[in-house]
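Listed next as structure tokens is one chain, alone, in the form predicted alone.
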Amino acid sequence: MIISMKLGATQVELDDVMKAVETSGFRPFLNPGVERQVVAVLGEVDIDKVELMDQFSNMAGVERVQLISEPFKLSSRQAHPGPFSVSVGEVSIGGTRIVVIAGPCSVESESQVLETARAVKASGARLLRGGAFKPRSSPHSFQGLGEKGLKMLATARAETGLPIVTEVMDPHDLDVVCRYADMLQIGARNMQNFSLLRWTGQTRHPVLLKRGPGSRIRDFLMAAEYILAEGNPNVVLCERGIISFEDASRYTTDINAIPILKGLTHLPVILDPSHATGNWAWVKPIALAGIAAGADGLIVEVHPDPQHARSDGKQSLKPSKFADLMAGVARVAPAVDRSI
């Protein structure tokens, strides 16, 4: 249930509504960043819905009360009317400007990170991605450099000014990752790690949440709900391909998900064409398709020497290919009333 306050409602009127929600046995959640105050009523409604709606509708300062039938309450467009963007440092994701996040899959050395950061910034990337903690299918594969890798990312940020996006895999690592990262990434394998989602929500750090390869859109939004329910509204959704019967590419890029998500939620939506395709040769066309479909941005893997990358070299762009991708984005974006 959503309670929309009147424009100009007083703080006293808002406080009275919040108290009434609590007295009725529910948890009030005040949505931030909207022109008018919107209170989400969280909890199972096991009493007369009409009676409850009438109770809140008749309170001073309330404009309207509406039920949300979907299970994802806080991430719905009804819960947060109007435009919404997530700020990462001085970069805003979700506005009219396409935001591109780029960098290596894994942090391997300081020279590799610095070279990549300089190159992607020169081509127009706004944030730097890089994995210090790496979830791998095999326990014998390279698992990342840990805090040492985070320090290398921080060095690259100090030189280039690019905010850092990096993955967190375990609640026990949150403190150290938060000391260095500007945005926390929840990888596809952890999309339904509910304990990690809750702890991440409590950090108040911006979160990039990737869709699991076997997850429906409804599951994806419910995962975001866990973060939002902890009081952290700064979530960006990332479509990165799903499992299907087709095996010609690493995953099947669900371009449909972009406009569907944009219709269901106020949260920004970006596309990861690197993981969705698994092959650098297909990254550019899929990235451009995502922008045309309405994505708010891209996250792309870039490596100065993909042939010798310690992870995901096959899908990583060389800096020159990334520059070509950015030129393509610059041509497509105006066609959908966006810019980079």
Second form
Amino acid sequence: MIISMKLGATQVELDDVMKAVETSGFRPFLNPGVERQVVAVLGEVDIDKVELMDQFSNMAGVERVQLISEPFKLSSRQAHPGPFSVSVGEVSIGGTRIVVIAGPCSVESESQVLETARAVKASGARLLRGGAFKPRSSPHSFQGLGEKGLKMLATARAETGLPIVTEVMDPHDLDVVCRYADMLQIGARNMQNFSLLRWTGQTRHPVLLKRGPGSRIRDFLMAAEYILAEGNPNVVLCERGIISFEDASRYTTDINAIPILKGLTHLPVILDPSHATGNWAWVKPIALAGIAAGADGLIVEVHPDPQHARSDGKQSLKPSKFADLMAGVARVAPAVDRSI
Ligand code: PEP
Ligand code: MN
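For comparison with the form predicted alone, produce the structure of the form predicted in complex with ligand PEP.
The next block holds the full complex; its first chain is the one shown before.
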């Protein structure tokens, strides 16, 4: 259930509503909207909801009370009417302007990150990505440079001004990653690591939550719900391909997920065409399809020398190909009333 307050409702009226929710055995959760305050009523109490809705509707300052049928209450679009965007430094994800995040899969050396950061910035990327803690299928593969890698990202940010997005895999690493990152990435494999989601929810860092390759859209939204329920509203969702019977590509891009998610939630939605395809040659067409389908942005792997990349070289674009992708995005965006 959500209670939308009237425009200009007073603090006393809001406090009274929050108290009444508590008294009825539920947990009130305030969603401070741009236009109006919305109180989500959380919890599982077996009482007559219709009677309760009547009670809340009659309170001073209340505009409207609605039942939310979906299990994802806080990430539901109903609970958050009006525009919503997530700020990462000066960059806002979720507005009409499309945001492209780009950089290497893994941070390998200072020169590699710097060269990539300069190149992607010159082509119009607004955030720099790069993994320092890498989730690898094999324990024998390169696991990332850890804090040394985070320092290299910080050096690239200092030079280019690009805020950095980097993955956190373990709640134990959260402190160190938060010291360097502007945005925390929760990778596909950790989408349902509920303790990581909870701890991340207790930070105020913006979070880029990637969809698990075997997860349904509703599981994805419930994972976002864990972060929101801890009080961190700054979540961006990322479709990055799902597992299907098709093995011609690394994963199958679920393009449908973009408009479906945009309909179900207020949270911004971006696409990762690099992991979704697994092959640099398909990255641009799928990136453009994502923009056409309504994505708020892209996250793209770029490497100065993909053949020698320590991870995901096959799907990484050379800087010149990334420039070409950006030129394509600039052409497609206006067709769907977006800009870059
Ligand atoms: C990555 O972004 O490099 C990554 C490992 O992505 P995913 O979690 O989507 O596989
Ligand atoms: Mn990767």
